[in-house]
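The chain below stands alone and is given as C-alpha cells, in the form predicted alone.
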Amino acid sequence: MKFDLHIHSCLSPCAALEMSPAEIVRRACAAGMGGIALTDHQSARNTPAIAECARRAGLACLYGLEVCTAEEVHTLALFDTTEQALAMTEWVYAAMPKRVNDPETFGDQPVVTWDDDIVELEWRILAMGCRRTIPEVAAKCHELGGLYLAAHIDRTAFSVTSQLGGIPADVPFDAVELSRTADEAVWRPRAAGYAVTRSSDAHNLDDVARVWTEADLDAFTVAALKDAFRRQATTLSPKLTKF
C-alpha cells in the first residue's frame, strides 16, 4: 500500500486555499494512493470532511494534526477516528495563545464541509505553537491511541534536530520523517533505530502524493501501521516521485 502521512488541508494557514478535503481525495486517488492522513497546524477541525470525502471515494484515511511544541519542534498525531484527533486537538488548543487570527498576517483558517461549504473561520492562531512539551504530546497521543511522529526531520528549523540538535532517546516516537528533498544517505544514519517514513507535506494540491512511503499492510490503521514500523528492516520503503 502506498500512504502519505502528512498533508495539510485550507484549515492550515499556510496552505493554499485550493486544498479542501474534496480536491486532497481526488488527488491522493489519482496519485495512486491507498490511505492519507490530514495533518493541519495545531487542529484537526476539517477531519470530519476528509473523512466523508474518503469515505465516498473508497479511500482509507487516518486523521491527526501537526502539533508545534513548545520546543518549536513540528511532530505528527496520528489517530484512527476524528473523534480521537479533536479530542487532541482540544487538548492542543487549551495551551496556545488565546490570540486572534489576523489572516492578512498569517492566512485564512477555514473549516469546511466534506463538499467544500466554509462552517467557520477558526479564531485561532494555528501559526503558534502550544505550551505542550514534546514528552507530554507524546504521552497524551498514545493515551488517545495515536502514532507520534518526528516531522521532517532533516529540515533546518522546526525540526528535532534544528531545535534540540538530534532526537530525544527518552520521547516514544513510533517514526520519523524525513521530508521530499531529503538526502537519504546522510539522514538514515542519523535516524539509526527509528522506523523512516517520507511524506509530501504538501500545502498544495500538485504536491500531494509527490512522496509516500510502502509497506505490507493487511489494513490502513494505527495498529497496522505500528506493526509495519516495528517490522521496517523487511515491509516499509519510503518512495520519492519523479518530477
Given for the second form:
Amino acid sequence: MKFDLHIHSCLSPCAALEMSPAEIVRRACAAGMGGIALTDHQSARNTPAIAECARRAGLACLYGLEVCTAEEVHTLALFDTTEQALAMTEWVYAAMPKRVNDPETFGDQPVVTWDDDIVELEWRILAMGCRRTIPEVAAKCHELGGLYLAAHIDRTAFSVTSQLGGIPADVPFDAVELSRTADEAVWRPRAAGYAVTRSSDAHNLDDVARVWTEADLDAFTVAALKDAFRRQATTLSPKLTKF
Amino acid sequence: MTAAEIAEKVGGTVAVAADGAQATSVYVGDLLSDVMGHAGEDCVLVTIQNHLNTIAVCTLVGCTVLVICHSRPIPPDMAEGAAREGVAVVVTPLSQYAVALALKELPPSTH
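Please supply the corresponding structure for the form predicted in complex with the partner chain (the preceding block corresponds to the form predicted alone).
Time for the whole complex; same chain goes first.
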C-alpha cells in the first residue's frame, strides 16, 4: 500500500486556499494512494471535514497535526480518529502564544466543512511554535494512541537536524520523514535505527502524493503502521529534483 | 542606521531593499518564538533563519531590517515577502556574534 502521511489543508496559513479536504482526497485517490494523513500546522480542526470526504471516497485516512515544538522542530502526530487528533490539538493550543493571527502577515486559516463551506477562521497563529518540548509532545502523542514522527529531517529549517544537530536519541520517534528532495542513500544511514518515510508535505494540490511511502499493510491504521515501522519495512518513492 | 549602512558595517549586501528601513537597536536570535517575545520595535534582527516565517515575525515585532548570517541564501518566497512587507534583508558571511560586534554602536533591543 502506498501512502502520503504529510498533507496540509487550507487551514495551514502557508498552504494554498485550493487545499480543500475534498480536493485533497480526489487527488490522493487519482494518484493511487491507499491512505493519507492530514497534518495541518498545530491543528487538526479540518480533520472532521476530511474524514467525511475520505469516507465518501472510500479512502483510508489518518488524522493528525504537524506540531511545531518549543525547539521549533516540526513533528507529526498521527491518529486513527479525529477525536484523538482534536484532543492533541487542544493540548497544543493550551501552549500556543495568545497573539491573534493577522491573515495579511501569515495567511488565512479557514476551518471548513467537507463540502467547502468556511465555518470560521482559526484565530491562533498556527505558523508559530508551542511551548511543549519534543519529549513532552512525544509522550502526549503516545498517551493518546498516536504515531510520532520527526518531519523532513533533511531540511535546513524546522527539522531535528537544523535545530538539534541530529535525531535526539532519547525521543521514541516511531519513524523519521524525508522530504521530497532528500537523497535516500545519504539520509538512510543518518537515520540508522529508525523507520524512514517519505511524504509530500503538500501545500498545494499539485504536490499531493507526488512522493509517497510504501509498506505491506493489512489496514491503514496506527497499529499496522507502527508494526511496519518497528520492522523498518518501508520503501520510498524516488526523490524529486526540485522541492 | 539604514539598511545600506548596516550592510556596509557587516561586509554584506542588501538582498532586498525597502524604503525607509532603518534600525535603532539590535536583537540577535535564531529561535523565532524568542524573537517574537523579546525583540523590540525598530531593531535590526540578526539571525540564520532564512525563510518566510522570519519576515512575518519581523512584521509582528516592527523590525524593518534583517541580517542573515553565514551567507545563507534568500529563498524567492522570502524575498517576495520581505519586499511586500517593507523589510530590508542584508546577507553577510559573518556569524551572529561578528555581526553584533560590527553593530556595537547600536544599543541592545528592549521589548
